[in-house]
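Form predicted on its own, single chain, as structure tokens, below.
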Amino acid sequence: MNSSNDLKQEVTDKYSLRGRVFNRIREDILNGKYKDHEELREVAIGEELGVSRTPVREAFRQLELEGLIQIIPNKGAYVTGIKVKDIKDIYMIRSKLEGLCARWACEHITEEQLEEMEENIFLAEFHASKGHMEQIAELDNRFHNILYESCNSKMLEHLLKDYHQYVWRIRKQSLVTKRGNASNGEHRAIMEAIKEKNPDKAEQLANQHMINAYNNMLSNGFFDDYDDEHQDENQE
């Protein structure tokens, strides 16, 4: 290398081409892309996003540390995915969580943070008269993405987010439902609360939100149809 400079570029580009090919792999085995047992091939992930097998086997090191896949010496790399039991238990952790993020919002939210919640919950209000299911789920996500940045906590923010696109795909198919009016409902209860400062009212609001979604999934009977692999595991 001619210097540190040029070093420093080439470790920067290094880490962020790693970066994107974890995260566009783990968005493929979320949405369904990669079925459960699927085996995940170095050489033909590497062609389809343009890069050499090694930052795919990096990300592949990182996907099993976080459960997504198991790697299996001399045979190869197996999708485990999000099985129902794992939804289950996001929802009763998020619960908590999302609870504590709304206390803590209540210290530290911004007005640009209030602002900007309140037009999504005035914008998804709009969206979900016009039947606009698509624009619901993406609001939906972003209120969620607010609150977590106005906990000021950048641990809680990475975990909450994280745990958030783990479920996306049954969340989605969850919004479309009647749950889409009710969990904007919801969304608006748990911005008054923070806006009037009452820290024990916005965790429960938050805390029981999550319940509440979670048992929609179940009264309609999203996880029969969640994934067929996945039955076994609704089981214990």
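Here the structure is a predicted model, which is why all the values come from computation and not from measurement. Numbering follows the first chain given and starts at 1. First, how it differs from the form predicted in complex with the DNA.
- Comparing the chain between these two forms, the hinge between the two rigid parts falls at K85, out of G46, M133, K85, L156.
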The other form holds:
2 protein chains.
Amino acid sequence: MNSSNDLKQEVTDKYSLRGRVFNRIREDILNGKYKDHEELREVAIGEELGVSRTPVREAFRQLELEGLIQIIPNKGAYVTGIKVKDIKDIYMIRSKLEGLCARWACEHITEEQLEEMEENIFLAEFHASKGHMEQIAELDNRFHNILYESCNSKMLEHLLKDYHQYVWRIRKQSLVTKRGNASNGEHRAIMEAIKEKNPDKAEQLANQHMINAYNNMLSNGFFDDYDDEHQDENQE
Amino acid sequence: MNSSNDLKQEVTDKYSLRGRVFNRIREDILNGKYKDHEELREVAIGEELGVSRTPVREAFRQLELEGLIQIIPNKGAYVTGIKVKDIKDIYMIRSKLEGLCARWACEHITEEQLEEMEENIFLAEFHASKGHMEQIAELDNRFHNILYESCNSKMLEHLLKDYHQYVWRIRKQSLVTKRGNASNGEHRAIMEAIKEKNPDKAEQLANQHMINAYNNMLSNGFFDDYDDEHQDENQE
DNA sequence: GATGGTATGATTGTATACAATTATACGAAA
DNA sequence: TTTCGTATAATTGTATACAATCATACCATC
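The structure above corresponds to the form predicted on its own; please give the structure of the form predicted in complex with the DNA next.
Starting with the chain above, the whole complex follows.
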């Protein structure tokens, strides 16, 4: 039930103080500047960003709903660090939901979306052969967003985009994974299944695609000392 | 990625002005007092509830993340009505996620949780035989919450509780559905599958349980003129 | 020395004041 | 009559002031 992915919202985030504060704090939690259980004080952050308490407070309320901080009334705001377990859970949840999304896409995808997917995959193959990691990552992003938009469900699209951005923010600080070829092949398979209107197959493939992506992160040692870097001493 | 389900949060909602404003507006959107695309003005709502703009604004920010209103910078806050399609989508999404939840519960449920489930089902059978609709609804709620808590995933628990509350708020204004017996039988089946640690079966049953619940709403004519009541003239 | 209570400071909650932006109304020019 | 521009009003964005609550330190008492 979140938001923050339409154009208007991006404009807000860019030009309003609240939006800037919100994004800044979110980044700082995700990249580990603010550690788990750390207290965030309104004045301190306000001074750091050169704004008053008002926009900071509004940003706090949003961050709380995003689950990134916990606000205890009359006491303070405390960082809720993201744990390795959370990332795993998100991938498993996404696995189910991307499956559902691919299923619905079989019925509702438009010709234009199918064409953009095809182009996307074609381009990704090209950049993979050249080793252009930056572009591959961008195209991967875009592929999933097309898929989300093609399912004809604002609810599901919303949810998946949120999760997608969420893990993206975490992943992007690490090296981009070297899975371009395999991943793109899976994209092609999903697209083919959607094109031939085979919902069972599309769902199953999208399901597995997400699980593979997760396993890839695992075997690349992404998590090896993630918690150490993002949690402070008193673990739970 | 939402929140608003732990005890602390409830305390906030009850005693802080912001929390009261937030709940009030949410109710008013869900029960149709504020129609689709209606503009919400900060001062007007503030005066109506006897508070200043500050808590109203903070509530607005939260409502935006919940997807209930859309805020256009420097312009205003506009209600985003819930459409029949959204409710259907939520049930289908929940179907997948409750399945995943039941699967994980097989591994992680505690003895106490299993016992509470058993007691819950027992009580529900009793009240069903007596026709105590109020209690049946309450027990149904509780059953699902136990299930959510038993999956050992804060992420999934969070998400499912949000959706659960969301549809609950919509459903409760209508007559309580008369599905007590069948629903409770399905609860029992899910519990048995979890108890015997059969994740495939548990997932499949929880899946189907949600689809049945949705079909029941359909055949009870719940949606017949829902949009008419909750959307204003210019539909999309 | 340990314990408890009070005073002080720090922090959040709310209200209000001011600035910036947007909508509306009115009139002049074509 | 229509259209454009300007002035005015309304509304949101931000900053600040004040109130309420919570944390800390210090001192009195046992």
